[in-house]
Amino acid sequence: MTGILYFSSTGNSLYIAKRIKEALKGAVIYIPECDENQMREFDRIIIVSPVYSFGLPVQTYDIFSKLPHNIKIYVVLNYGGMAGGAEQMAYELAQKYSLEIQAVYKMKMPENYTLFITPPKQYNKMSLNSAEKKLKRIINDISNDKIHLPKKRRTKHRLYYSNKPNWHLIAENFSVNEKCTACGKCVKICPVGNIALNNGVVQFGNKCTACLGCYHRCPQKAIIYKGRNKKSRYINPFVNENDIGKSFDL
């Protein structure tokens, strides 16, 4: 059976994972819920992940050390601005842990790091249309066991490793405004348990991994960054928002 392991905060990676499942069957598993025993049940694993700061989210980065050595591994990365050599990082991690890596793909998706910028809606629509065409090619390649490995190139890994230890600091600039209803959704969806609700007050800790799930998915848009009350939020339009962070067909 095919195991499709994904990490997603706003639905882009979940959308890709579900499209792959439609074509190849198998189980879709949210990476923070995945354990090594589950992975041994698969004969092929496809990792679907966003690109963070020209590299991989902590959750995706760490899963490589737990992957089985005796099955084929495929990686599908999606990015909004620039990939910065993230595909090379995934390949090098696979080599480091002596994995049977078959392919690493990258594809452009709508930008969701919108703390400072707001991409035009038309840009997002164009990105999604182009992504569907690229995704069909990727699925076809995986179906046919095609080898697709990145060529050595210049990367931004030095910047990634410089930024990664400081991602937790982003939470210092999050706060909630008067629209907050203390519903607790942000507490529930945080993949690292960095948010707490104490006496009806939302509090942010120091374990943030900069996924921005809480920021984008707050029902009231009450979570703000550096006091800016920006209205723009992003959730992939082709997924059920409540499915983000869930696993399917285990």
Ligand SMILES: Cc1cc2nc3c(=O)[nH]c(=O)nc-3n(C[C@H](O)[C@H](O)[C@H](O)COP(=O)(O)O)c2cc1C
The other form holds:
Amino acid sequence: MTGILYFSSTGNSLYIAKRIKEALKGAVIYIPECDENQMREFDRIIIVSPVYSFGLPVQTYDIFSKLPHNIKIYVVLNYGGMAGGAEQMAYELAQKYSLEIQAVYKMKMPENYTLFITPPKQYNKMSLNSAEKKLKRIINDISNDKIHLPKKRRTKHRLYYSNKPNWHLIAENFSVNEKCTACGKCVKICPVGNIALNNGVVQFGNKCTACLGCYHRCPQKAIIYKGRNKKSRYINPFVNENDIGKSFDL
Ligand SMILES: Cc1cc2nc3c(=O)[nH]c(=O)nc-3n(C[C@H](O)[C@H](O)[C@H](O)COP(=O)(O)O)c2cc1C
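If the one shown is the form predicted alone, what is the structure of the form predicted in complex with the named molecule?
Shown next: the complete complex, the earlier chain at its head.
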């Protein structure tokens, strides 16, 4: 069976993972829930992940050390503007853990790092349209077992991972405004357990990895950054928002 392991905070990677599942069959598993025993059931693994700061989210980064050695591994990265050295990072990680890496792809999707700038809706539509063609090609390549590895083999673009000790500083800038109903959704969806409800008050801890899931998915748009009441939030329009973070067909 094909294992499609994904990480996602706003649904772009989930959408890609589900599309791959439709075409190639298999199980879709949310990376934070994936364990090594499950992975033994797979005869190939496809990792689907966003790009974070020209590299990989820590959840994706860390899963490489747990992947089985004797099966083919494919990586499908998606990014909002510039992927930087993320492909190389994935390739080098696969080499570091002696994995049978077959392909690393990247494809553009709508940007979800919108704390400072919000791309026009039209721009997101264009990204989603052009992503379709690219995704079809990627799925076709994977089903034909094509080798597709990055040409440039080394990079220094590792901002996100090398900044690991500083992520908690970002969390210091999140807060909730008066719209918060203390529904607890942010507590439930945070992939690193960084948010708690204490006496009906949302509190951010020091483990934030800046995925922005809470920011985009809060039903009241009550989570704000640096005190700004910015309105726009992004969720991939083709997924059920409640499915983000779930696994399918185990
Ligand atoms: C913390 C963070 C860092 C990001 N860094 C980059 C980046 O370096 N380059 C880029 O093109 N997009 C970057 N993005 C945008 C995402 O890679 C992109 O929107 C992706 O499709 C989101 O996938 P998701 O909806 O599955 O979470 C970043 C997003 C976040 C939350």
